[in-house]
Amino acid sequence: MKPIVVLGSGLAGYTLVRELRKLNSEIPITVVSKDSGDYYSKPTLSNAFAQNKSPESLVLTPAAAMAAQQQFTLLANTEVRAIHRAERRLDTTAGPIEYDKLVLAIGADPIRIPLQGDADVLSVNDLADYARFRDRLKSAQSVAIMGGGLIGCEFANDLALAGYKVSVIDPGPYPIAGLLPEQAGRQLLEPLQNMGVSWHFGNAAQVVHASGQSFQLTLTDQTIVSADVVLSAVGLRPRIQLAKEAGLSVNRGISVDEKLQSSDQAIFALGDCAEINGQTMPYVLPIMHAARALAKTLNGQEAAVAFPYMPVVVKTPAHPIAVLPVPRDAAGSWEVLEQGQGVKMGFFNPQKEMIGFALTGEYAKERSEMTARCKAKS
């Protein structure tokens, strides 16, 4: 009997497993990972530094320990190099590998901004790119982070509260422009201002020159930033140039629909690299919901994904928030509701619906009441 292949080890192709073993104990399921298949949890790496955590201890579960817990056959430090569709086969680094299905749960690259000069700027997307930054970190007074959005903003708190100075560049207005409307993005920053960070907003880094052990970066509008360490946190690409090869329909992601199924009956995505009908999802909640759905599919329960309303916690200790995230192309307004040591604030349809909200400092605590409050409405 053919295994259900996952490619992928992050938490979209465990949570699958785990969900999928709940379900059924003996269907043979392989997972391959370009990495040891180590478990962790990807959100810790950007509020890390500040708790003093080393790679090691952010490993929740050894691989050895996963594939025996959920009695699947683990493939480490294992490249797919292409996706056979007719015969259901794999080549990869370790031989050829059959499937019955098989699920991309391949994640997302970092986002690389062309910069001139002798640049060495850092990424963090995975525990090797914590350990180098942790390691780069230590002989480091300060940082500069390329992206104020809501990953470079989590940076940003960590590395202040651990003692660093630490300079913001964003072309955007304000924090986490993409997310948050601008009365709530202001909120940030005043409170990491406090800390020692600061912000350069409409502004881009165009070179990256190495003077002695640090950096200096020159922005659009010519000011100099010096830094120890330059670190790019401006989002990430879904991995889609493996499907791509594969001839299945790619957009941002890998296309797929409610039921997380590919152009490709035998082929399914989720996580980062997945657009599920033409929206990418890459956060905790939906990856779970989604990782529920398609574990019973796979075990022959046809089931589509419904996602509720899931809010997302941007971790910045410093003024705390919260976001119900709103479509980019929805119709309707921002209101703001209270305002105080923070704002409260929801995005009406005109129906006068709530279907968004942002919340900050005080307010944030509420997203389980303004969760709830959209449910009413929806």
Given for the second form:
Amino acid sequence: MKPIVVLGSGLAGYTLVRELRKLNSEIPITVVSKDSGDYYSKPTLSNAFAQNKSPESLVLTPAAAMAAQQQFTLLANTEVRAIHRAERRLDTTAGPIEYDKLVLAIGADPIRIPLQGDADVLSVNDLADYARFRDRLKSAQSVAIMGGGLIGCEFANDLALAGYKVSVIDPGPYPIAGLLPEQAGRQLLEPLQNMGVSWHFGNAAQVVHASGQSFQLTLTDQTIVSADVVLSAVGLRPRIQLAKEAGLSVNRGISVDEKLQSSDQAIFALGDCAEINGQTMPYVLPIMHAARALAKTLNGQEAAVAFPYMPVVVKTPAHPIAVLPVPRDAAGSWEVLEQGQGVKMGFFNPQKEMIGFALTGEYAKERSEMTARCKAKS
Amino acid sequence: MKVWQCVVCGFIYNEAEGLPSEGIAPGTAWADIPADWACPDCGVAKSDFEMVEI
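The form predicted on its own done, now the form predicted together with the partner chain:
Everything in the complex follows now, all chains and molecules, and the chain you saw is the first one.
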């Protein structure tokens, strides 16, 4: 019997394997990973530094233990060169692999903004990146972060907590503008400023010059920011190349339906690489739900994923935030419900039903209660 | 008293210590934590992730 082959050993790939094994202990599974296959949780990478966590200590389960517990064959440090769909065969650096069903859980690449000068810009997208980043920080005192979104702000909080002088540069108007209404996003400004973070909104780095051990960034408004380390956190681009070359239908991500099925019936995608009915959802909760549904389908009980309301938690302990984002094109408006040490906001549709929220500071802990309020009205 | 770990983010829950900041008293068994409780680190609901005994 040909195996179910899972490409990728991140949260998406391994959660799927775990869920599938709960349903079926017999079915052969092969996991192909371009790295070691050690299991770690990617969300911890942006708040591990202040806790002085070594890359090794972030590994929750080593690859060999994972393979033994979940009974799969692991091909670590293996790159997939091509998918031959007609023969259901992969061409890899470890030789050909045949599959019965193929699951693409290959993640996303960090988006890099083109810069003039001698840019030596880091991004932290996996455990190996984290190791490099941590190494570079050893001799550093200051960090410039390009990107003031969720990940950029989490890093800013973590690094400021660890004693670094942090500058955040973002062309947008305020922190986490992609998810939060302005009044909520602005709540983050002062608490992080008090920790020594300097904000540069409405600004982009144009030129980076090396000067000795550090860098000088010239911003669009001609401000000069100096930093020993430059970190880019401007977003992720789903990895679609392999799928595209195999002739699968792709858009921003690998296009799949609510069964996580691609344009080829034997190929599925989930996690950061997937675009589910037009939506990319690179967060923990959607991945858990998608993995559970796909495990059922692969076990022969076809299942569509139904996403409940899934709040996103921003790991900024200086001013905690929880948000239930609303689609960009949603009709309605944000309203302030309460204001104190932070702000509690709801997004109301034209029928006056709450379909999203943003909770900051003291209100962040009301996440479950607010999610329940949204559920009750839907 | 047992210690549990969130398989998604590695968060540790120690029954002996509880989680006073979340209103969970020391000595609270994992089984007694409400089903709508969510992992304080990654936000995954109790019912939505496994805790493994370590």
